[in-house]
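Next up is one chain by itself, shown in structure tokens, the form predicted alone.
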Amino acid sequence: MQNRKDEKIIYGRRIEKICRYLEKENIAAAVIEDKEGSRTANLRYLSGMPMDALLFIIPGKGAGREDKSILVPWDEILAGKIACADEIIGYTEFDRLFENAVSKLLEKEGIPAGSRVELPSALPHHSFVNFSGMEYLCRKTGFESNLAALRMVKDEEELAIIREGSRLTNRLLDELEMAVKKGEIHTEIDIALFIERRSRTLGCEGTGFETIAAGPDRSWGIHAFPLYTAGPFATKGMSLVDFGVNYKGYTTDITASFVKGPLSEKQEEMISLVEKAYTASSEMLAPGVTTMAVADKATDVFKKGGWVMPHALGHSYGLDVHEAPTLRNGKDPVVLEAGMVVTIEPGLYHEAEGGVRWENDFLITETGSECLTNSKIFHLID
């Protein structure tokens, strides 16, 4: 376990990256704000609290000036305990006002009246008209994309993160797959508790995201609607449930299958297809190749079956579970570089038949790929 020493080291060698882009665009301060309504990652990214507070981060500029993160937190007992930052200050000192707390703020800090000033890019408009004193900045193409470019090539201690997410994902797919096997699952409800509860034993934070599982009479849905219902699971035709666990704020992302005969000609068409998209696809992986070079090799391949897949063949993940690149086709192809993580989650849907999808989580090397999941379609025998 990370000690606060080194947690300090982490997180202050995220600021000081963004600091040098702030001071490029000529920028004193930005503002980074979590709360209901409008979440971002990026809060734990810099700082590690979790949730519920605001973050500014002001470059150091002459007479020996070092870069500044200050947190300003609504549980202030909560970052007091987790959260790594050279200053804390609760919010209910600035009456748990964004705008008391941003203009109190730059003024303790002596940032010049006139200074350029980057405030969140989902900021409400008539919020941002309030502002005066600065050369307010309220954009999409800010600093909020230099972190977004930051956060696609993990660090090696997000990757020591990912990899024990991934260790706990595995072991809790191996014993689904035996509960399954054994009648112990029964109903989509069933499989979505036994995820639920597993990971918060095994230390997890909880899931990812809230899990999707569908039997044979809801797997043509991509994310199926309900998520999750009393309906039967891994019966008779294609089940499919997607998952992921959170260990330490990092979600890993999977998709297993449980198909069961007698299954019909198309049904057996389907599941080739998706083995097929998924090999073919996944061994592309490497640094210098594009995310659409990937993406297409899995469209070629359900093409020349005469199907079309509906969604993207992957993402990133992280702090969330979807990030930055997406593999898809058409515009906007990142080449992928070692220390990325990506989804290949090929699948076809057919409202007669249900629907079938691979997912694993891929790390990005030097010389290819790894899997660092085991997910698969599972063939289950009466």
Contents of the next structure:
There are 2 protein chains.
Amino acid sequence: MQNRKDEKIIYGRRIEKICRYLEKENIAAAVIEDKEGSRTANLRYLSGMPMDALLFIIPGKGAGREDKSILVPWDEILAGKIACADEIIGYTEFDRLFENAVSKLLEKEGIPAGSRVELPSALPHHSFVNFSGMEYLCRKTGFESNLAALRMVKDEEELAIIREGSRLTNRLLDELEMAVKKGEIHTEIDIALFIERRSRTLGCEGTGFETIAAGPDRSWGIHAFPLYTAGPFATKGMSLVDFGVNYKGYTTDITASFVKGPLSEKQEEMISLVEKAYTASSEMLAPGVTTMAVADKATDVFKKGGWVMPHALGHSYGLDVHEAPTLRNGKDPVVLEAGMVVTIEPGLYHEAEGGVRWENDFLITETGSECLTNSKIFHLID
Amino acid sequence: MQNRKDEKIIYGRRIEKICRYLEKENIAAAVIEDKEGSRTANLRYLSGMPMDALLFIIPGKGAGREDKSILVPWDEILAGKIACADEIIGYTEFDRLFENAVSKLLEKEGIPAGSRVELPSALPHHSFVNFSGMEYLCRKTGFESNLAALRMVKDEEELAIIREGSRLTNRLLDELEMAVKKGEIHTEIDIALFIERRSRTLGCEGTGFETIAAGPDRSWGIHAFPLYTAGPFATKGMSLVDFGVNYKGYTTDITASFVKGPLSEKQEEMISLVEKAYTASSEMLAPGVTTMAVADKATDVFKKGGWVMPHALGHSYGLDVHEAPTLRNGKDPVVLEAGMVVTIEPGLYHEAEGGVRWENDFLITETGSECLTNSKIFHLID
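Let me have the form predicted together with a further copy of the same chain next, following on from the form predicted alone.
First the chain shown before, then all remaining chains and molecules of the complex.
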């Protein structure tokens, strides 16, 4: 853990960046809201508070300016222990009502009537129309998309955390492979709970998202439902496990497939195509290349093999498992930059044959890319 | 599992109810959207599809009318296997774009320009303003709040599922109590993964929400962060575990505390007050009583003891762990009705002493209430 002084510098630097954006846009205050049903990792990115709070960001103006962040948490004790903000005020002071907190805090901070105030981009229309007295904004392309763009390129502190999370992921995967090969693990539950337990004993907060463990009978689903069951894993056919560990808030995201013969011709074809698509697309990762070009490469491999790309090729990750940019065909390509991290995860799924997916995490470097994780399509002895 | 014919009757009955509301409001079509970051159990309630889909509901008009539901899923294979709708169209046909799907489907279904069309209540303001050509609505008090009101009183099929889920919860809790008392379980991870594994082997989809397991050092948090760690559980002081099982989509929600002496005077006081608040408030549960009256009872007990109620007393549950109504002080009281299910969960938390909470699930009956679950404050031998 960093000490609080270091944390103030890290979060302060991020607050400063977003405040200069707000100042340029002539916005007097911006509000982030994280709650059940509407989560945003921007809260943690800017304050260290993991969840259930509002965060007000008020840019200072002119020379000697002082930017200010005010955290309004649901759990004040937790916030006092781990969050980093210039001021912390319990949400109970505003009866835990969003509209109440916004209007009272703006008044308390002396924001003049008519000022531009940016509300959360996820704010429902019916709530937005209740606000008055300021020039309220709710924008798709606003301070939150600006934050998403900032978060695309990981800073030094984030990369150190992601590297350590990747190392722990690899260690866990090695142990998992061994346990499967030794026959110590037989079911989807075994797989998922091995990961759940080990991630915590390795010092992670837990898994980064709900583990998907699907044996040969269920791997046809892109996201198996339920995510794992008491059913068999790593028996004849194609099994897959999709997981990540949450280290200091940052998740990793890998998928390993375990295939066991005798395989059908169709299964061999699917595995071979996924390996080709993975290799061809991951080899392209470098600064200056577009996300679309990388995705198109994998789509081409599948198309030539007579298959259709069933989902996006990959995505960035960090505090959220899915962050911008997405590696997909079609519009909105993003040019890759050094400091971005992305997954490459081609997969093919067939209702009768099952599914196979191969996913690793890559860091875009100055000269190309570095694969941070060691996932594979593991071939088990028949 | 019910067979598909039964399912059509169950979902059809729910669709019919909401269609009569839409007809009364002169709404030609209503749209539900469930996606990562914006979940709504209304999707599953009306179609059986657990997640990641749009659902269009188009009420028939006049005599011989035929209501119609159209499901637009992200995973077509999964939808084909488990969902129930009049028509299923893959989201890929609309390039997985919400605005695209809405406009194209309304056109395909011949909804006349200018008709009233209700969009999801969670739709962000910036997305809402892109829609045109119809009289689009995004309302807090609209078809989704009407659905929430419908869902407040559980139907026969739901109550059968909830009863079975409660039975499995009780069985799991008995086993958990035994394992703790025998000293087979030592850590928060042990607790959480015992529940995770057992829920699935008992035939549940899994846990209903992420289990909170907090030993004496961490139970001061209303929702411990992280939710569970490798740290000790059920050692000297106050530990608590908050969990539910997901049976056929419906969760239960209980909290058991495990307290082990020698306890401090303050801890004894907290335990005694929580027990008093629990008993006094749960005894009031009956049709005709307001949620506020029940919550006020617990608040009074705490107040007389010199403590403040730190969170709502309880809430309904079902497909979501938190459903309307909430049992809290202040405004928006709801009158309890037979067929509602609610939790009662008073708790007290102290940064140095730890926390204690006691939560069970209650069904409101014609004459009073029935406690469905058997959670307790378990006193362990010093």
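Numbering follows the first chain given and starts at 1. The model shown is predicted, which means the values in this text are computed figures rather than measured ones. Between two forms, the rigid core is the largest collection of C-alphas that superpose within 1.5 Å.
Engineer: Superposing on the rigid core, do we see a C-alpha displacement of 2 Å or more at residue 132 between the two forms?
Structural biologist: True for residue 132: a C-alpha shift of 2 Å or more.
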